[in-house]
Every structure is written in structure tokens, then in C-alpha cells.
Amino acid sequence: MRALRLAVVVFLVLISLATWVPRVRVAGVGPDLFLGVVFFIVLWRGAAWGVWAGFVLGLLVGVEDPATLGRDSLALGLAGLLVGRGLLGLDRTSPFVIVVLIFFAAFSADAVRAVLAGLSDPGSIPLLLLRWALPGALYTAIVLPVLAWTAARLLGLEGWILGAA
């Protein structure tokens, strides 16, 4: 049953990426919804699951643009690892901790993407980090908790988001 729920969530994320996410982009920067899926898998199942989920979801993203195949797998897998390690010893019921971890996970994923995109011109990497990674991480850290809280309220799972074990 959990696998079916996860498949539905991934399907809804794909629909969201094709419909409303392009409309809420600000200056070309939008929220990373797949990072949200990886983040909550880490909360739900642990770091190892988060790394594998990030890798598989990254491959799914890479199917759309074969030139970048593997880039998102590396980025999302690393984000899953960082979140899993970051949760050790932290209060995962604190909304502040969740938002900060989402920010760092999103920044790390976007930084990997920026570095890989800027390999042909290493001088452009700092600009890519400032132009895409930092605003994208801020946007993701604001949007994901709101979406997760709203979805949990609609599904009657209020305690699940911050009380995940």
C-alpha cells in the first residue's frame, strides 16, 4: 500500500511539473518538487531510502532531457544523503529544523546541478550558484512545507508531516 501511495505522489508531482509549476516560476526559478518527495522519504524511511529514491527520481527527470541524464540523480541522491545525515540528533518535529534542512538539501542539489552545468566554463559557476541555486533553494524551502502541510490537512494526516519517524 505504501508503494502505491508513493507512486501516486510521484505521478502527482509529474502532473504538477507539467501544469502549475511553470506558472509559479519567478525569474525562471521554481520549486523542486522531486526534492520534496526525497525529503519526505528520508523522514519516512531513512537516509538509505532517500539516496536511492533521489537516484531513481533523478533518472526519471533525466528521461525528459537525455543530455543531462544522471545529473539530477547525483543531485537528488546527494540531497537525500545530506538530509538523512542532517536529521541525526535533530528535532524532526520542529518546523524550523524541517525548513532549514529543506533549504540545505535544495541548495546542495542545485549546487551540484550548477557545478555540472558550469564545467565547460568554470568561471560561470559562482554566478550560477547565485542566480539559480540560492533563489531555488529559498523558493523550495518556502513552498515545500506549505504544500506538504496542505496535502496532509486535505488527507487527514496532520500528525504525519512533522511527526514522521
Second form
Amino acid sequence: MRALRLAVVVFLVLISLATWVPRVRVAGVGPDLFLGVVFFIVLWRGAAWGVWAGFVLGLLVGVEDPATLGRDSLALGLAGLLVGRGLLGLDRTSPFVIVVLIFFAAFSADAVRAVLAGLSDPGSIPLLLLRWALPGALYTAIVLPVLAWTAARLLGLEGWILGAA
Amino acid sequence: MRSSQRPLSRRLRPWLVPGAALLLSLGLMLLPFSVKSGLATVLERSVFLPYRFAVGWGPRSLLAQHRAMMTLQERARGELTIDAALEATRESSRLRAMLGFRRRSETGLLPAVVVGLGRGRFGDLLVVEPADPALVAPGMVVITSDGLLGRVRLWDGGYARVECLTSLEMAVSVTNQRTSEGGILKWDPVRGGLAIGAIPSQSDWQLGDRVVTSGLGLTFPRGILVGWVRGHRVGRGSLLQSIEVRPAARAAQAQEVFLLRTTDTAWPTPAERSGTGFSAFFPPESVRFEAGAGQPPRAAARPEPEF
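Having seen the form predicted alone, can you show the form predicted in complex with its partner chain?
Zooming out: every chain and molecule, the one shown earlier first.
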């Protein structure tokens, strides 16, 4: 049942990525919804599940452009690991903790992508981080909690946000 | 000895499962492109098949149907302009015949419908379904009614993946249609736009100048509209500048695209080129263009064909 629910969530995320997400991009930067899926899987099931979910979702992105196969898997997997380790000893019911963790996870995922994309020109990596990773992480940290809060309210779940209870 | 190993193994245990996933990701990245491509095809037709059909890769998906409807609407609008375009083509042919010009190459357009957008974070990638799959090959140039969009990077059964100009791997040899000065256009991921780098600062590039493909490099035919100059940047103390270009065609807005089939029918036949050396392999206008290092004499410049 959980697997089916997860498949539905991924389906909705893909629909979103093909419909409204491109329309809310600001200067090419949009929220990273796949990271949101990884984040809330870590909240529900722990770091190992999150890392493997990141790996599979990264493959889903990679099959569209095989030249980058593995890049998004590594980025999302590392983000899942970061969230899993970061949650240890922290109060997951705190909105502040959730937002900060989403920010760092999104930044780390985009940072991995930027580093791998800029390997041929290492000088451009800091600029890529400033241009894409930082604003993308900020945007993601704003949008994801709002979406998760809305979803938690619509589904009648406990806690202020998905998986926080 | 055993007591010292147990704590270490316990400490490592939580890292093993996530570490395996990360190592697998690294391994995937190091694979050669052909293996990656095959793996992607297998995954797309097995594990991710439901998503492919549901979310926009498949022709029966809601998004594809919606795009098909929009395409029909666009086609209906386009037919209104076909008569005018035909008349212009006939006039062009008459003038060419009167002046003794030959077409450098003949191109055919293969229509295709956009059925999916890439979901990567850097760059744009489109998934298109061509009208006749048998005619598609990797490397084919892709245009819209607005201008150059990119080229076919991968051909997989009924779908082609189009690498757009806003992609890290793309580089296009372009020329300023007004001054015939050339350069290499690439996507600048830092600024998020197209730019022509390493242009001498005294070069004549003005706002609004049309930028078209130069035909050098043999990948893109000459004269396809790429965009318009929208600014320039000069580094501090540098003698070179970077020209920023506003793209004519945008991947996010593309609904129907055309794959360009090029056949160099006007080039010399084997009989014509026998024993005459270099000049026989290239038409005279091509030789003049090469000799001018991307800057043919202005007197020889004439309007480029547009798409």
C-alpha cells in the first residue's frame, strides 16, 4: 500500500514538473520537487530509504538524457543521506528545522549537479553555485513546506507537515 | 581484536546501504555513453514504463493529447501564411534563375510533435515524436517556425531526444547577418542565456542584430535564425567581449518542431570534381567564406534564407 502511495506521489510530482513547475520558474530557477519526495521519504522511513529513493528518482531523470545518467541519482541520494544524518537529534516537528534542512538538502543536491556539470571548467563552479544552487535551494525551501503542509491538511494527517508527527 | 572490530562494524552498518546507492550512482556516471543509452532504454521500457505512458512520453498521455490539439490549432493558423510563403519561394526561385544562382543545398522538413519536456535541472531537453520515424537520425537539426532549436541527440524507437541550444554540450557557429562577423554561440549556464564568446571588442555588434548559423562546422546549415543581439559584456581590461543573444525559439514554448533533412544536391558531382583539387570539393561561395575567416566581403553578402 505504501509503495502504491509512493508511486502516486511520484506520478503527481512528474505531472507537476511537466505542467505548473516550468511556469513558476524565476530566471530559469524552479523548485526541486524530486528533492521533496526524497525529503519526506527520509522523514517517513529513514535515511537508507531516502537514499535509494533518490537513486531511483535520479534514474527517472537520467533516462531522459542518458549522458547524465547517474548524476541526479548521486545528487538526490546524497541529499537524502544529508537529511537522514541531519535529522538525528533534531526536533522534526519544528518548522524551522524542516525549512533549514530542506534548504541545505536542496543546496547540496544542486551543488553536486553544478560540480559535475562544471568539471570541464572548474572556474565556473562557484558561479554555477551562486546562479543556480543558492536561489534554487531558497525557492525549494519556500515551496516544499507549503506544498507539504497543504497535502497534510488535505489528507488529514497528524503533524503540521507530512511525516513530521 | 574481536572487541575492537565490533564497534567499527556497528558504526559502519548504517552507512552500508546508503553507500551502496551512492557508489552505484558513481558507477553509472562512469559508464560509456553507449552503455548508458542502452540502460536508459531498458529502464524506460520496463521499470518506468507506466510513467512514460502517463506523464507525457507516450502518445496517448493527456499531455500529448493536449499538445496535439494545440498543434492542430497552430497548423490551422500556419496554413493562412502558406500561400504568402509559397509566393515568396516562387519569386526567390525566379530571381535565382535570372541571376544564375544555384541553391547550395536542398532541405526537407520532417514535422514532429513535442511530447515531453526534460526534467533535468540544467539545460533544456525535449522529447519529440516525428511524423516518419524511418527518416530520423542522430545529429539532425531541429527548428521551429521561430528559428533554431537544437539537434537530435538520441534516437530511441518512436521518439527523439532533442538537445536544445540551452544545453551545456551545444556549440553553434553563428554569424551576424548585418556585418557577417562570426563567432561560436554557447549557453552560458551562469547567466542563463546564450552568448557568443571571445569577440574582439572593436567588432561591430549592435542591439537587435540578427544572428544566424554560419554553416561552418557542417552540423547546422547556413542561414537559420538563432536570435538577436541583446547586449554585450566586456571584461575589465579585456580586449574581448561576450555578445549576449536573445534566442528566437524557446524550448519551453515549442509544441511542433521540424527536423531538417539536408541533401547537398547543388554540390559538385563526382564527375565534376575529378582532378581539380580542393576547389572542386567546395562550391565557390564556400571557399570564399573560408578564406575570409568568417567575414566574407560585404559586397558578396546577400540575405540568408529564413525559416
